[in-house]
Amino acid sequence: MMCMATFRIPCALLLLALSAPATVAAEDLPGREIAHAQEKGNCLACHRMPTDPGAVTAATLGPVLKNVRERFPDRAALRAQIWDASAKNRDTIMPLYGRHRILTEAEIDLVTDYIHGL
């Protein structure tokens, strides 16, 4: 008969591995493609994203998108900003992606996930 202690360590390691958050590279997020596409989000026209090595731009109009979770700990607040930036700043030059239907609701969700992870 096997001792139960034999299974404790492997089970603990398995549980730890299953409960650890999966890390996803920025380039693997579907929202990245939308955010970078000139005919869609075109975020790189105004924003630098220094934590994404593939986000090459010399833009300086918008704020630098890094440590976004510190500015927007609530993902819903970031989504609202992307959906309609004029709600907080009526003089914004940021496109009103949701209000003007530039992006679909699903695309805004994907871009929000990408930006929130920067």
Given for the second form:
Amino acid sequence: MMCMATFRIPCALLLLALSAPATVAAEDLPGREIAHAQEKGNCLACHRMPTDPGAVTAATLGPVLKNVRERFPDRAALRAQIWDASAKNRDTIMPLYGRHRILTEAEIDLVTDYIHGL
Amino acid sequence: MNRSRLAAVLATFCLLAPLAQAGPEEDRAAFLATFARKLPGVAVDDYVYGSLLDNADARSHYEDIMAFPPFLPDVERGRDLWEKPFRNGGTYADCLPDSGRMIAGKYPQYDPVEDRVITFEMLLNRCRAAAGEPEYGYGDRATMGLLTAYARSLSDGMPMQIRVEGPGALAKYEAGRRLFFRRIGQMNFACATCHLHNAGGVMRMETISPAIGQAAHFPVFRGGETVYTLHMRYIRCMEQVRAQPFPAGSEAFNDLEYFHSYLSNGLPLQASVYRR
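Provide the structure of the form predicted together with its partner chain, given the form predicted on its own shown above.
Next comes the full complex, this chain leading.
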């Protein structure tokens, strides 16, 4: 194929880059930054995430987020919680990230993936 | 009217009666009852410590800082502003009741002639205006911020004693109360969401202070260096919930301050305190 002598090294790098996502740890998911950043999800204002050692917070306002996949086997239900927490609890203090357009749909997908893995 | 109808009407009346007579004192009692549940073991007198109220380490750090406040030079600049005579030779002390000592705890006050709430800061500006001086901006840290950092300290230790008497005063109090409970901004929070229902909870790294006690300890120097009047702090909290803040000195904030200060009645005033 293309991987002839002169291309061997670039090709090897390309293959490495392509294979990288398969080995990413939860902490490297792009949704993590969105979830943590104060000007984005700011989830750490309210939630602890004890399985992510980089999630530094002492928050007590929302439930601890761990074993999330057990609580939400269905990813869509988790996404719905993040999109509009008031659907389940009319008086919720959790911001309505989708309904109030605090995050974009794409950002909510990324955050959901990250949270699902906690 | 048949008997069951009458019973229903009476029942409705009995249910509504407590609401009808609810007033400032009932509000305060309801806040106190909520905080007694949310902050068990914390003395009401300690509410003035705000987010430090339940943390012994943070409190002793606070006491250390208050022994030699890094913002003392700022308060002294405030004293210079206070002492410097107006061009007509008068001073704030000449202009204010009791020379401006032990009076801040009586403000905000309702002024029936103007039908509006007068804050302590407005009182200072009234002195300036009466002397032909330009008024200070309510959001201006270098003038109004530092002036109040000193002027309010002349009332240190005075218990807050806000009065809400008569329908005019009550209407302003109610306007402030409505703002306190109204959900605002993209985040959909009310002041009450945090400082009533989640007082004592931790938001990221900070304990949320109860609404009672807040207004008694202002202005604050955040980080030990930046002065915040009460209105500047309101703006900060509104920005945090991504709401469009009202301007410092606005009628909306004056009414809010009236309601908010009433909640602290009986607690001793202290000006220019350290906050993180």
